Amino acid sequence: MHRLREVVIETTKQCNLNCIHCGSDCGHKTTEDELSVEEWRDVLLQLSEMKVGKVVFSGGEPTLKDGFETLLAFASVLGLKVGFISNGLFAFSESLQEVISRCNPFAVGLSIDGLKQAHNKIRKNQNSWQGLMQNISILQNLGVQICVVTTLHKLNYHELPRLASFLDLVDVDSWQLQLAMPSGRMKNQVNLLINEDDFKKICREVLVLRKFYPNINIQSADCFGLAPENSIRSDYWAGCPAGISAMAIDACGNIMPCLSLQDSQRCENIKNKPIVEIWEKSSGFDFNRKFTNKNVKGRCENCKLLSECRGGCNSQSFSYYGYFHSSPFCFTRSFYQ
């Protein structure tokens, strides 16, 4: 039996920005069939009963959800470890600050895509950087861990050294680096996606930055593939966790292995069945749970380490090729094979 350890919740599809690389292509309005606060409360109760380790509220922009503060507080009361990811466009309200202070989230993620000029260009809003700086100050005053999330593509990866210097100066706690994929809005801007040479440059930069800035917990996301421990990330990565130890629930209640797979791999809706039943019995997780080497094609097919990572990040593989278990980028393949 697979134990569910982490759930990402797409609290709402509504967003107040129009970012170039948005994989969800979120809009400025909510959809009619989004879950209500009461329905989300029931979801959280079920997750608590399943003894889920972490719940991360995402979006869209989760702070735009009417009742978000209620959900954050309720999750904390249930004993769930909670965090959320925000674009930080507007300074967090006093009421939200009060809830954050009481809930003590394990981290609040803030999306920062470069220094001021590059960030505002990518976010298509000249006030975006200013809002982030306000929220960094707010969260530090509350004593909350700040995790900066940066999505890399050709418009910003060259800014990594200067951005690292800035993040060290403002004393953030951690920094997650991830790669843009051809999904959502990026489907129409594939010219901005990195190539293999870009990937190697990014990896070399990450290796240097992790040594030069030990006070920033710099971690490369799953989409960087298999890598030696303490190289581009601290821990050993045992392959894509989607459907193995993690899953996502979109704003309308659809369960899927990963929020980045929402267009292709929806399992069932929480309105129709209990979450535990979906988690334990849905065939939508089988692509990862019942993995065999026979399922693999492409660049990963003949890899000797295939049994360790199962072909890397599945959302990345699917967005590029339309099938699983063949990520286009892999640290080990690029530097050791």
Second form
Amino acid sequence: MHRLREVVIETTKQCNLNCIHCGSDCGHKTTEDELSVEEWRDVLLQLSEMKVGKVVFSGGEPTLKDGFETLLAFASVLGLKVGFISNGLFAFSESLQEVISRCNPFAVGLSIDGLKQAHNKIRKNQNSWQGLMQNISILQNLGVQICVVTTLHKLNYHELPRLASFLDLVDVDSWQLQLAMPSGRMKNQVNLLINEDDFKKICREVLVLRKFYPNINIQSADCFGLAPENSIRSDYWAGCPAGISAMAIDACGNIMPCLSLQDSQRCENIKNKPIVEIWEKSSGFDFNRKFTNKNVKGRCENCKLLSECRGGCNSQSFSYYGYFHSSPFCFTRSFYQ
Amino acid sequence: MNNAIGLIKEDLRRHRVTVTLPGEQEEKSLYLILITAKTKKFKDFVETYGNKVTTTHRKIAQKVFGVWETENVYGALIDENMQMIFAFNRDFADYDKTKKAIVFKDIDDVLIDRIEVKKIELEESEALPIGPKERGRRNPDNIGEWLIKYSLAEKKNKIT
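After the form predicted alone, can we look at the form predicted together with its partner chain?
Once more the chain from above appears, this time first in line as the rest of the complex follows.
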């Protein structure tokens, strides 16, 4: 039996930005069949009964969802450890601030893709940076942990040292680095995706920045592949958790192993079955749960450490190659093999 | 000393500018002179940007400007009677001849321009730790930590 520890919720597909690299291709409109607040409340109730540890409200822009504050407060009352990710375009309303203050989220994520000029260019909005500055102030005044999320590609990875210096001045708590991949809007901008040389430069930068800025919890996401502890991330990484210990629910109630696997792997809809039944029985998780080395082809096929990570980040693998267990980028492969 | 005043006025003519002052509608004819003084740049920053200054701006400004006195260059606009009409710290604003106005720099640009990138070079051996090793069959509950896209890192040792 696999224990579900973390669920990412696509609160809405609606977004007030139109970022170059959006992996979900979110837009300004909601889709008609998005779950209602009542349906989401039922989802949260089920997740609390399943003793899920952590719930992250993502999007789209979750703060645009009517009733988002209710959901955040409800999840917290149920004892779920909650966090949410925002693009921070507009200053959080006073009512949201009040809910944040009561819920004490483990972190609030703010997407920052570079310093002002690069960030506004990538976000295609000249006020985007200004909103972030306001929200950083708001969250720090509330005493909430801020996790900056930066998605790296050719337009911004050169800015890592300056951005690190800025984040250090601002005193953010965590900095999550992830790699753009050819999904969503980025499918049409593959020329912006990093290559192996870029990846190595990024990794070297991250190694150095983690040593130089110990007050910032700098963590490379799963898409960086297998790496020694305390190198590009702090902890031991046991491979892609999608369907093993984590899953996602999209705005319409479809359960999937990971929100980044929207194009490939949907299990079932929460409107048809209890979540626990889907989690325990859906074959949509089998690609990862029933992994054997025989499943593997491509870049990870002959790796001696394959049983450690099962071929790295599956959403990266699928978006690049159309199959699982073959991470296009891997710290171990780049530096030790 | 009347002669001196005359000389100063003569010299000032070279510094005559037409300017619409911030918050005003009408153009004025004033003298623009530069003055260097030891003052607190942080204080000027707060005064210049007023209610645009968020807690975050203040925090960054304190670190990049310091709270001590440093040499600052001011633009001072004075009238025919040698009365100071308006002054600005040139790190934050300047006179724009074309616009005939005092143009303020964007608050975020002012701070970002001050960010210093520390030159960090670590020896390769120091930067690269020993590579990962196969751990063999693991306790299925020992699943390590992960950080999927759309999830969030958490600082665990935060002292609040």
